[in-house]
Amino acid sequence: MKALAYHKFGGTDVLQIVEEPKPSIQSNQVLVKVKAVSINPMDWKIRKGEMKLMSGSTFPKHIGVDFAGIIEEAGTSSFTKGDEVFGVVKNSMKDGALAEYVAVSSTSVWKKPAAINFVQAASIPIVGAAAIAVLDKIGNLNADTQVLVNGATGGFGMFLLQLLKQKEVNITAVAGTNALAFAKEWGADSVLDYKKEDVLAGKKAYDIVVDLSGKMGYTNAKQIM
């Protein structure tokens, strides 16, 4: 099968399409024919060598965690061949999702809802789980809670805005000009264009600040809380 791998840290030019054996599965695993994969910041940071303490420096390495596809072999799981699923690989550097097939634990895949396509399903696991983790850490929310989401329209923000909206809080989203409509569509009550407005210079105060851009910093965030 074809897979994407790299033998040294660097830019996208280090990525190579290689031929590898089609994975064989253990009884507790499923074999999935991959239809779509999503890329997260962690993937390119590892590839560039920015996370060597986690990744180590042994090569070759693979890439991609989130995937969606069709069950090829079901093992002893409750899945059947032909089921449409989405899921994650346990070790993206060893068994990256950017391959024609992946062998993963049956507990690492879920049936794909019929209402979404493979591309949409592949975007869910990492950022969706992260958004849920943020909600868990925030704790109690109500209609009076003022939440600012800075950098609100990446994959993480797309899920977080929708989950916050279900809590009926008041959401202010900070995004670029071209993404403001998406922020409103996903649940923001008000939007700020960071190219035109400085949220730190505003008079509005927030109960919670979620900085998904990584650029605001805790000291700055405290000024508007």
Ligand SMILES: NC(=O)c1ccc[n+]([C@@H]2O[C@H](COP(=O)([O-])OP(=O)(O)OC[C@H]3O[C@@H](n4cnc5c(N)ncnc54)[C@H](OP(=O)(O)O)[C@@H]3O)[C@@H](O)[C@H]2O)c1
The other form holds:
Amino acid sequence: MKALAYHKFGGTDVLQIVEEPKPSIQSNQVLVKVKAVSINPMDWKIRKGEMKLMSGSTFPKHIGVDFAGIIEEAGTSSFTKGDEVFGVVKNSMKDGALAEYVAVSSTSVWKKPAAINFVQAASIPIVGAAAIAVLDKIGNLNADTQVLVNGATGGFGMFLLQLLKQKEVNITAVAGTNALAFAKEWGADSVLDYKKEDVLAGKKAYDIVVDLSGKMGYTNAKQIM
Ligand SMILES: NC(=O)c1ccc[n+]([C@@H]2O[C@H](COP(=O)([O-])OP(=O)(O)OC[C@H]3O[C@@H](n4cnc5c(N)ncnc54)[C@H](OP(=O)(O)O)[C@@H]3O)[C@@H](O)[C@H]2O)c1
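And the form predicted in complex with the ligand, for comparison with the form predicted alone?
Once more the chain from above appears, this time first in line as the rest of the complex follows.
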């Protein structure tokens, strides 16, 4: 099968399409024919060697964690061949979903809801789970809670805004000019354009600041909390 792999850390030029054996499954695994893959910041951070402490420096490495596809071999699981699923690869630091097939534990895939397509399903796992984890850590929220989400319209923010909205908190979303409408659609009560305004220069204070841009930093965030 064809897969995307790399043998040294670097830019996108290190990526190569390689021929590899189709994976064979262990008893607790399923084989999925990949139809769609999403790319997350962690994919390029690992590729550039920015997460060496976690990824180690052994090669080849593959790329892509989230995928959606069709069950090809169900093993001993409750899935059947042909089921439409989405999921995550086993070892995100080494394995890759950018391949024709992936072998993964049957507990790392879920049935794809019929209402969404493969591309939509592949965009869910990493950012969806991260948004839920943030919400769990934030704890008690109510209608008076002022939350600022900086970098609110990437993959993570798309889920976090909608989950925060369900909690009926007051959300200020910071996004780029072209994404402000999305922020409103996903639940922001007010929006700031980071290309035109400096959120740190504003007078407003927030109970919670979630920085998904990776550019604000804790010391800056503290100033507006
Ligand atoms: N720990 C975990 O489990 C986990 C899971 C998922 C993600 N993450 C991390 O969470 C972060 C966000 O992930 P993501 O998937 O949402 O990334 P993303 O899709 O790249 O979103 C980042 C957003 O930040 C915006 N941005 C860029 N510069 C900004 C600035 N100066 N001020 C405000 N916003 C700015 C970008 O807007 P433009 O489109 O205008 O550039 C973009 O919408 C990443 O660092 C990622 O590694 C962690």
